Partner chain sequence: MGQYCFPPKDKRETLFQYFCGFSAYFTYCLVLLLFGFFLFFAYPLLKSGGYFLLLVTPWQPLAGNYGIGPMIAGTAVISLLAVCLAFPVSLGAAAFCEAGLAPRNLVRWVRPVFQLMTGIPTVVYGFLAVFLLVPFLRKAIGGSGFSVLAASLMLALLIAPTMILFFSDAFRAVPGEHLRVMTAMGAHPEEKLVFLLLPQARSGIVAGLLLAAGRAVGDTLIALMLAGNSLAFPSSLTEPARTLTGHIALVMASDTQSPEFRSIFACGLTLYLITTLLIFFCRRVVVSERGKG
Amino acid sequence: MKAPLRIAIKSAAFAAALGLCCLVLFLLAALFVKAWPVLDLRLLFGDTPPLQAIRGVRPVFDGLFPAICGTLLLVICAVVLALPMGMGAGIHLALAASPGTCRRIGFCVDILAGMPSILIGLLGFSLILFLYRYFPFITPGLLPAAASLACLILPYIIRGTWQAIQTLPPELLRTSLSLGASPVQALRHVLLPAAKPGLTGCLLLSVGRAAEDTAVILLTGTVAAYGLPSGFWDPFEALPFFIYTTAAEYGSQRELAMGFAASLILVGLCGGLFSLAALIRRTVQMKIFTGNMS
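Show me the structure of that chain alone, the form predicted alone.
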């Protein structure tokens, strides 16, 4: 490749990367400027004393604290529901499934990953209506929304687990088995620790995907104002839905600024999760490189 062409390609790539960084910084700066008038404790707790709100003594109806807690509870429940099935399917595809089975299941996983989230929300809502005929306690709430979100993030966990284990050197498994370890012992003590960077990355990326979705929870349990949920079948508040309703129906400039502040908090939450994923991946890779996996 000629030197001028190589320099032009490098310059274009650098300009694209710089433009992306500038765009992200511009969006963050715009959110911060729009949210600046309401960045105080009232943003989180409204007129409720913070300690009483955190302890659940008094409800918060004019702050973001219930929406933040609802988002965290929703993400935790969704991950708890999706993680066993997703990791189990990924391990099976990587270690035990035949090539034909991998192609068929991989095709289904790709279809589920590409399915619009509104369809998953409609499926969850239809299932709630069907089950309500036989189990009247099943209503839109935290658990149905978390189950629907689990379906949304399931293909990411399956694909991430599959690739994390499949890309390991095959000598790891063969050496473990030749030294007398059972397949389960080799998986638990050798393969999963070695694949931990990839597993951690796909898990936290799935958490970020679940935290920002609106269409699924819109149909399965979230409301504009409820407070902290007291059970799995209660409605709940969430940051994405708060942003959606505020942008569409704000009645004052303060409400609009609270919507921008909620957006800033949601971006910070997802950015923190992605940073944590990168930190854990780098730490585990360093432990693998030094031979210290304790």
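No experiment lies behind these values; they were computed from the predicted model shown. Positions refer to the first chain, counted from 1. By rigid core we mean the largest C-alpha set that fits within 1.5 Å across both forms. First, how it differs from the form predicted together with its partner chain.
Splitting the chain into two rigid parts between these two forms leaves A53 and G114 on the same side. Treated as two rigid bodies, the chain shows a rotation of the smaller part against the larger of 14° between these two forms, based on C-alpha superposition.
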Given for the second form:
Amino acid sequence: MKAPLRIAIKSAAFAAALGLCCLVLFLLAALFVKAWPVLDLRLLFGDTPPLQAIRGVRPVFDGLFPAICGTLLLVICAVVLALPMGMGAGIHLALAASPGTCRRIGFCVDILAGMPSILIGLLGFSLILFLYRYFPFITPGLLPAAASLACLILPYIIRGTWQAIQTLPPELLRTSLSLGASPVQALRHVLLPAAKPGLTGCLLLSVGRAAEDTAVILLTGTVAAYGLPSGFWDPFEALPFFIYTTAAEYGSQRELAMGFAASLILVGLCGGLFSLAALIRRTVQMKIFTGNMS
Amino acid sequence: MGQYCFPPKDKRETLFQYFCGFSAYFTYCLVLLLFGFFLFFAYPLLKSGGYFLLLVTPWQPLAGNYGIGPMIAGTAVISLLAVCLAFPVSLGAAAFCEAGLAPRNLVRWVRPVFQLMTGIPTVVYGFLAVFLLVPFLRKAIGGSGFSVLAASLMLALLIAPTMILFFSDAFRAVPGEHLRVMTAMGAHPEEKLVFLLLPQARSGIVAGLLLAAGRAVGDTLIALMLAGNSLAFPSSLTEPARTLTGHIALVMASDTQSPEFRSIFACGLTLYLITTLLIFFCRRVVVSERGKG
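With the form predicted alone in hand, show me what the form predicted together with its partner chain looks like.
In what comes next, the whole complex appears, and the chain from above leads the way.
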């Protein structure tokens, strides 16, 4: 290969990587600069005293507190719904299922992971409409949205659990079984503790995925201004939806800046969770690698 | 856990095993349920053979014509353009990180940025673009700025980290001996990239491309916020367009009784089929490669 061609390839790679890097950093910097004027306690609580807002005595009108609370509640509900199912399925696939079943269910998990989130929202919304005829208390709200989000993060949890258990050294299971433990005991006392970093990583990833998604909750129960939800069937506010509505119908410069601040918080939350998950996964890989070497 | 000779110790353990099996099959059923659901709601259209007609006809509600042709065209144009924009950049970035073209210390600083990119929510990309990219496009090329171009630029940014991660994994999976042999023969890093890494990583690259295309097709918020959502067939890159996902979101927000509402299930079925096909081919590529090695 001639030298000019080599230089061309090298500079193209440099340009692509550094250009992309600079673009992202520029976007983040722009986000920070635009959000800077409103980054204070008023951003969260508006004119309500913070203590009273947190105790729920007085509602917050022009602050992000209800949206942040709504997002947190939503994510917690979704994870509580999806985690047992996902981990159970992951355990089944890693330990008990035949290769054929693994292939079939693995394909379905992949389809579910690649499913556009709006389709899951559409399913949730239509189910609510359908059930409303028979059970009039079922309306768009926190629980239906959380259930739809649970479907969204289910494949991530299954894949994560499956991977985490499968990448463990096979001697672990064999040894504990030969010592007389039942499979479930081996799982509980040996495999799951050993797979903990991988499980934590997949949990973080799915929390981040649940927090960032907008299309699902757009259809299943989020509203622009409601305050704190008081029950499972209540509508709620959420950060992504706040950002979406601000882009379309902001009234003042302050509201616009609040949109930027909300974006900053969301990027911090999701980016932090994803980076942490990536970090954990890397350390796990290193551990397994060095474990095999020694 | 049936393959091991020890039976479960007591009832609770049996119950636990049944629960695990149940949740695995629950996922299976969920996917089938989703498919059956779209099939059920789009059935009236399918039965009359109108579904395939819908795919190509324009949207003219006044004439009773609820074709989703413009949305399919919009989705196709926007995601194809996004993939075409993101592919060379991602390939370059992955080569930068994995092929030994750059100093190690630089890579150590660049890689976390790509990892951070995977965590940036799509709604934030949309929000930033509405206030940074759209005014710029408006000034530079005229029009409203909400266009196919704006949407595909941001979508390219959204799918780039997916591709970079996949390509990097594919490069890293190339056996170290091959690389060392080429080094011993006096090959430069660029030559290793072109003659060894790229051909060896072909299946990984194709899989990453398909997966990223799936993400581009399925993304809602960027298209909804940036593409302008006009109902005509897009005629140029600076014209607004509407995607299937955006159409679902917009129609759902307005009403739930009219025939328009029926049309979104045709959209949903189409989207489902597109993503399933993409995932299917992606798996085919990965699995066939694994079988060979």
